[in-house]
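Next up: just one chain, as structure tokens, the form predicted alone.
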Amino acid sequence: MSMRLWQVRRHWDLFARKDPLWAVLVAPGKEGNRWALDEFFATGQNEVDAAMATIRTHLPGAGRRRALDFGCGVGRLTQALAHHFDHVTGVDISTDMLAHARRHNRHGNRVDFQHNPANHLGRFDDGAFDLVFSLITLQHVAPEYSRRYLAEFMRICAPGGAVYFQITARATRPARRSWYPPTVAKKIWRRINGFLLLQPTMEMHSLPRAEVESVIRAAGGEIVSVDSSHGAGTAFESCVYLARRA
């Protein structure tokens, strides 16, 4: 059974209190608050600069006024987007992550951070952003939520604007099946941990490429390009999508 959004929020609040940078960007040797702040934010700048080069190639007419960073965490990508847009809004489900993001903000009132625990983005008007951006976030919520968020991305994107996002398409390693008690115990442990928050957990979910494309089309968009991504590690096939709002 997948976590509900209120459970996802609780787990990410705890990650924010224990090891926020590593939770946002899992990397060997960085667990235990060993990320250097400048090194951490530099990874975001590199990723955003590469993404913007792709966007400029495929959608040269897309605006550069306002951008949204969905699942912003501590602002790793939000800060980088501020080098390309007049104003950037970061949105996240975790209030504790947002507290870190505001503390690390280097761009004054050109960047703002908003808490959104809902399964929609109704706080934002239709066509409010020239770019909607999301990396290594949608994979952590169940498909019933990621489908809704994808449709919302298209709604809040300005006509002719860009939606750039990553999500896993499928697991590349088959799940081990067993009827033995350890498997049952593991399921019971996950259920208990989900409610009692004995330790934070990152759930991983996938949305097949055909389903992603169907959601985007139904929401009034078109897929412009799809590239493979290693954002979810080697256990998952992951895709980065660039879509245009019609």
Ligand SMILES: C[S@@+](CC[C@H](N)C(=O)[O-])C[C@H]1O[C@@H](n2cnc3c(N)ncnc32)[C@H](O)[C@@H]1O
Contents of the next structure:
Amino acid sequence: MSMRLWQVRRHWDLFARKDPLWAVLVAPGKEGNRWALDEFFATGQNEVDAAMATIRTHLPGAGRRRALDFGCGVGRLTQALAHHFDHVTGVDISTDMLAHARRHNRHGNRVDFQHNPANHLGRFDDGAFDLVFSLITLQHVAPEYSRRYLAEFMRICAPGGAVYFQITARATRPARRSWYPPTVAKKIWRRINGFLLLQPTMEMHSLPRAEVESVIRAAGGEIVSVDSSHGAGTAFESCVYLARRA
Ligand SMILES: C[S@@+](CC[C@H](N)C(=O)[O-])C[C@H]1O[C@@H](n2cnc3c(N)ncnc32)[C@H](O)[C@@H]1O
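Please move on to the form predicted together with this ligand, as the form predicted alone is already shown.
Next comes the full complex, this chain leading.
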């Protein structure tokens, strides 16, 4: 069974206490607190600048006042967005990640960080943001949650605004079918780890492209572009979507 949100939160809190930058951006040689801060935040600026170029090309009229970074972690993308928007809000399920994000913030009160452990974004008004942004986050929650968050992204996006997000579309390798011993042992380990939280884990989930498109349409949005991304490694096909609120 997939993790509930309260479990997702516990695991990310533990990641944040053990190895926050590596948990946010897994890369060879960076495990064990080996990311250099400048190098780490530069990756965020590069990703955001590229995303903003795409958004400007497709939606030149989208506003530049307020942006939301959903699943902001330590603020890698939130701070980068502050170079493009007057104000940026980062939200995350993990209070420990948010503590890092606040500590690293270099933009004063043009950036704020909020804790949102809920399966919705009811704390934000309809049309509150010119851009809703989310990378390498939705892939870590079960589809029942990612569908709801996507609908919420459209609701809180201003008319004419942009919603830019990444999510895995499918696993590229078939799941292993063996039943003994790895599967049984894994199930037992997961059960024990679920109770005792000995080792943090990040679950991977997918939402097929057709389903993403139908959720966005049903929520009053329109998909403007879809690109494949390498954000989730080679075991998953991952897509980056740009949607517009009609
Ligand atoms: C892999 S990190 C990516 C952080 C950031 N998007 C980046 O690219 O730097 C995933 C983040 O999503 C957060 N997260 C996971 N589930 C969430 C949820 N349901 N709501 C908000 N944040 C969530 C985790 O706490 C973690 O900080």
